[in-house]
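A single chain comes next, written as structure tokens; it is the form predicted on its own.
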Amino acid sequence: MYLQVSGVSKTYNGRVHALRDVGFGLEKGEFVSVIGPSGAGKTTLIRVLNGAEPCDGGEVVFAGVHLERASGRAKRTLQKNLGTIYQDFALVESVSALENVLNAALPDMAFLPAVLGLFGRARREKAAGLLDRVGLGDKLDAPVRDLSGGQKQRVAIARALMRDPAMLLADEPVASLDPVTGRQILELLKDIQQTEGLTVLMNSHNLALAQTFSDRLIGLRDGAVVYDGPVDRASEQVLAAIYGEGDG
């Protein structure tokens, strides 16, 4: 398994049990959805998935890198091989798309470089060739502030692919967009990790959208899998499991 998942936990105060020993395993290449109910521990596996949490018990393991034992050198190409992207784009609303994709090079940077801002002529042009790559390409010194969105959200993905990550964790990347705009940020998701050969772990909360672009669903409820499989096999019987009785 390219990212293997093993009895996973994570209680919030000892009281709220977010992750009940969450177990599941993703193949390289693969586009997995994670759905259920607000709640369910969507988000909190994703901040365990990228390092932002530590989890309370289990380990994950990603392309035969122990998350929880990496350090240093170990530690920084893990992180730089998770690419995570964000509801709420977390971009640098007051500079330009450019510059917010280029701010993703600054962890492999020299100190005084990254202080003075010098990404030098081939991280800037990688950057361009990003942005482009996500139809922004006539968008590079906009500011982010103004721009629509779907272009943030494009600006926040060619930020995730700037430091050729092999797999992206994406957090409900289209929960904020309208549903035109989030399909087509979803075939540009889809197209990238296609033609790419990226692993995406998504959290949807929209089942519709989760099923016409994922190979395969894993259904959380209070925090545990009920049900890991095929999209095609997600009965109303095992969307009932995941949502419970008239919440799908």
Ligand SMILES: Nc1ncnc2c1ncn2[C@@H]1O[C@H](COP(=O)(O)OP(=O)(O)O)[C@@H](O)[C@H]1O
The other form holds:
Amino acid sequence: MYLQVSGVSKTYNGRVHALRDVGFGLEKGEFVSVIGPSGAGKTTLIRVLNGAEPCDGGEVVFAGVHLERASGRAKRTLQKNLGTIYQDFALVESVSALENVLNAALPDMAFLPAVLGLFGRARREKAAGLLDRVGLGDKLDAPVRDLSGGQKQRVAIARALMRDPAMLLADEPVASLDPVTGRQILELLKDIQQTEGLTVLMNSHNLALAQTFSDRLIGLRDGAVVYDGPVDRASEQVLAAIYGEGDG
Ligand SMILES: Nc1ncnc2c1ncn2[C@@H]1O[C@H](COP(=O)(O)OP(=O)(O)O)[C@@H](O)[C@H]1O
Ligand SMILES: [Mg+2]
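Now the other one: the form predicted together with this ligand, given that the block above is the form predicted on its own.
Entire complex below, previous chain first.
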């Protein structure tokens, strides 16, 4: 397995069980969606995977490296290999699309060039190329605040690609967008995943979109995996377990 999650639990304030004994594996190149209602633990799962949040127990092994045992350099290498995009884009609104993409390179730069913003020609060309790849070749210098929601998510995708990640984590990437724009963004994500051979783990509360773009679905409910299988076998019974009333 390329990514193996085993027995991962996460509690907030010792009370809220956001993740309960979560386990699943991902093969390299898969596009998998985690579906489930609000509060199911989807965001917590992504935050645990990208190292933003420690988990209470369990194991995450990514490309042969144990996330929780890795320290210093190994952890930074892991994080470089995981790009994340968010529902709210998490961009710097006041600066240009190009600068937002370039900023992703800061952790890889020496102190002084980083502080002075001396990215160099190679990085600038790479960032411009990525913006062109996501369809924003004519918006390099546009302040992000002047872009539409769909364009902002395109900038965020370019930023995530700047460090050549092996895997993309996407937390409700189209939940803030209208349906047509959301579809276009997922088509772009899918195209990049297939041409670059990336592995994608996407959170979504939109079952129809997840079914359209994913190879496999993982259903979360109250922090526990209640389904892990093909999109077309997510029967009504399974969907009731994920979304339904009662004890599922
Ligand atoms: N920082 C936090 N502090 C306390 N509780 C949190 C925090 N983040 C999330 N939770 C709780 O953890 C559970 C899972 O939340 P979350 O991972 O955001 O789910 P989802 O993304 O599926 O909506 C919810 O009950 C939520 O209220
Ligand atoms: Mg969430």
